[in-house]
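Okay, so here's just one chain, in structure tokens, the form predicted alone.
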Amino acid sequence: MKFFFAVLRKIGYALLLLVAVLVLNFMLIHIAPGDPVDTLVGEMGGASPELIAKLRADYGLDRSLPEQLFTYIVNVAKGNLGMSFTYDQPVISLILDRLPATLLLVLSALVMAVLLGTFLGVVAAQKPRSPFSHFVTILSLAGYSAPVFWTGMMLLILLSYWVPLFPSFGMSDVGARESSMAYAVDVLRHLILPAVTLASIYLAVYSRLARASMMDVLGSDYIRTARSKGLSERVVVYKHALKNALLPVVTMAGLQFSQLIAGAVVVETVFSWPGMGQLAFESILRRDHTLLLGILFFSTVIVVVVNLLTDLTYRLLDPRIK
């Protein structure tokens, strides 16, 4: 029962956070320079004052800022994120069309970074002065210091231009849609370079974090007790030590999920990956305030849900947390 009320309390805090983020994003975007109607009219090649006034009235831009904010909050509460100025389509449909691609990229990069980074860190922690441990340290420093867009461009040059192993842009080829298996293989080929690019910086973080956490756990009293009982090193490391060493890794994965989504904007732009990041980039260039607000709100919802799941996972890994 306490666990149930704890979850309800966290959901209440999450709803308050969503409202606060919604209001803050709305105010920041609307006080920024640039008018979406002017941008739209410029792309049309000009328009009469009557048409400009009609467009501003249709999109509610002729009202005061408090009125626009109140109307927007009410519409969001009803599940209506508004209409896109650029595409003249509901924002929610545009986001849902791009959401699967972004989730595929972000989750693939997260799983790759957590699993491979944890494995490298755990192996390096068992022999902290070995050449392999020094290699993991150098790899971590290189991955963490390299900008994501630079890593992406280098991978494109090396593995798409010089050695054409992987496609250079997009999510799939047109001809691959003839069968489901061929389409899945083609998407996987397109996914590898963007996912590796996005995972590179976080792989460094998790490997260093797992290494430090595992070294700390391996020096604990209960680990010495387990070894004194004659248990094998594999059982000591992977059955007794790993579970506790994973706690900071799980926490960091939940906290950095928002950074992964932010990094996806750059990666999707470099690789022309058709996700929410590329859609957000286009909405910024075209001053599509409604679409950008919808993407920011949707991203916030995803991050909040992931953080809630992280808390629940933390409770499962550490029974001491009530």
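The term rigid core refers to the maximal set of C-alpha atoms that superpose within 1.5 Å between the two forms. All values derive from a computational prediction rather than experimental measurement. Positions refer to the first chain, counted from 1. What changes on going to the form predicted together with the partner chain:
- After superposition on the rigid core, the Cα atom of residue 69 is displaced by 2 Å or more between the two forms.
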Given for the second form:
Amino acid sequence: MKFFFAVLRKIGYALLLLVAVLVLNFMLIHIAPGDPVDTLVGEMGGASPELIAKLRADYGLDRSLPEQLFTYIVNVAKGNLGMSFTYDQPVISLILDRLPATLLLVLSALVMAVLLGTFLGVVAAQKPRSPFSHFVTILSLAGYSAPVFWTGMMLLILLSYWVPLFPSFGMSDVGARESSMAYAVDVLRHLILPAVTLASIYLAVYSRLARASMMDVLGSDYIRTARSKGLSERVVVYKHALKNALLPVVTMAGLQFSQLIAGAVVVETVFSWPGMGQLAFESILRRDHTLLLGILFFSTVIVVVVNLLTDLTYRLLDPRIK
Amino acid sequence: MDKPETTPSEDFVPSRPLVDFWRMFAANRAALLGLFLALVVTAVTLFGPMIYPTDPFELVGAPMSPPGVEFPLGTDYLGRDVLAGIVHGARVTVLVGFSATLCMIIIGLIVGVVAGFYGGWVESLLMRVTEFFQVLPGLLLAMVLVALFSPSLLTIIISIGVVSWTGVARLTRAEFLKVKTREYVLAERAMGAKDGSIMWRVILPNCLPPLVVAAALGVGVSVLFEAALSFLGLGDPNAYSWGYMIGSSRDFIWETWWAVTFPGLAIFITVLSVSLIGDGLNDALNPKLRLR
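Could you switch over to the form predicted together with the partner chain, since the one displayed so far is the form predicted alone?
Let us now look at the entire complex, which starts with that chain.
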């Protein structure tokens, strides 16, 4: 019962956060110079004052600000994020079309970064002064310092152009839709480079974190007890220590999900991956602010949901958290 | 009479924090490498345009010339000199890197100091605001801000500051909570010092070490943000920057690999240098952690 109420409170808080994002979006639209009608009129190459007034009324821009804000929030709650005038489609359907590709990319990168990062960090922690440990440190510094889009382009030049192992752009080849199996393999081939690119930054973070946290845990009393019982090093590290060393990594992965989504914008642009990030890039080129703000809001929804899930899993895993 | 300096007995060496600090820092080879790279970047920023005055915007040679004698790093798809771009672009990178970090530190400090000092509802409100900004995908929010308020160096700097201050705020608050109950703070309070004076003059100086590290790492973050924004076409149109160079050559990476590789390398080296310095500062300022 207590658990139930805690969950309910978390959900309420998450909803409040989302309303706050909407208020922010709304404020930005109104503080920024020019409103949607100005942009529209600009696109049309000018319009008569009567038409402009009519458009303003159509968009509800002639009403008071609180009234407009209220309509805006109600609309979003109904799933209406506005119309994209450059695509002539509702923003929400544009985003939902692109959502699966982004989720596929982001989740693959996340899994890759967490698994590989933890592995590297754990191995490095066992011999902190070994060449391998130094190698992991250098790798993580490099991954952290390189701009993602550049890492992606370097991988493209090396592994798609000089050594043509992987396809370079998009999510699938046109001819590969004969069977679902062939399609899946094709998508996987297209996925590898962008996912590795996106994972590279977070790989750095997680390997570092896992190394530090593992060294911390390995120095604790219960590990000494386990060792003195005569357990093999493998059992001590992978059965006793790993579980606790993983907690900070999981927390971090949840906290950083918003950065992962933001990173996807750049990576999708480099690889022409047909996701939300590429849509954001296109919306900038077309000066479609409604679409861009819609993407910002929707990404935040994803982040909030993921944070909520991380939090709940955490509560289930670790009974100490109240 | 013997001066303490000439008798190197460990017990008698007076405390010289700066010297100790420099020893710790200099013992770290990676940090020294970072300092060296940072000096190189600074030198390029200050003197590069004088030594290599070619205008980066000008079409000076045949398009897509590979690196060679005439153009050491080649030309891009329009015939602009890549080396000139790197030399002149350094100014934008360094300017945005430092100004945006300053902006980020100012916002983060104010939020963190006020939250940590006053506690209570002020703290919970400010921490909720911090959480709010942490949930927003930083780069996307920066994109929205720059796109809505039209790209210029000023909007870019402020946008980066607005999306990246949360770490500093949390750090400052945590440090304040640790320090504010210490005896010397209580003593100042007992002597009737004003809140503002206690906050900024008494507590803050004792919280500086982790903030210095955060600032160093913040420069790297800001440089990466600026690069990503200009890469996406949201750079200042009047400023030639490294991110813009890579973004504009995006469709020609097969034909002119040098036009994306070298500017990216410049960004990489710059960020690497401040990351190394930041790590070195961290080790030198937190000697306890060095035992690892």
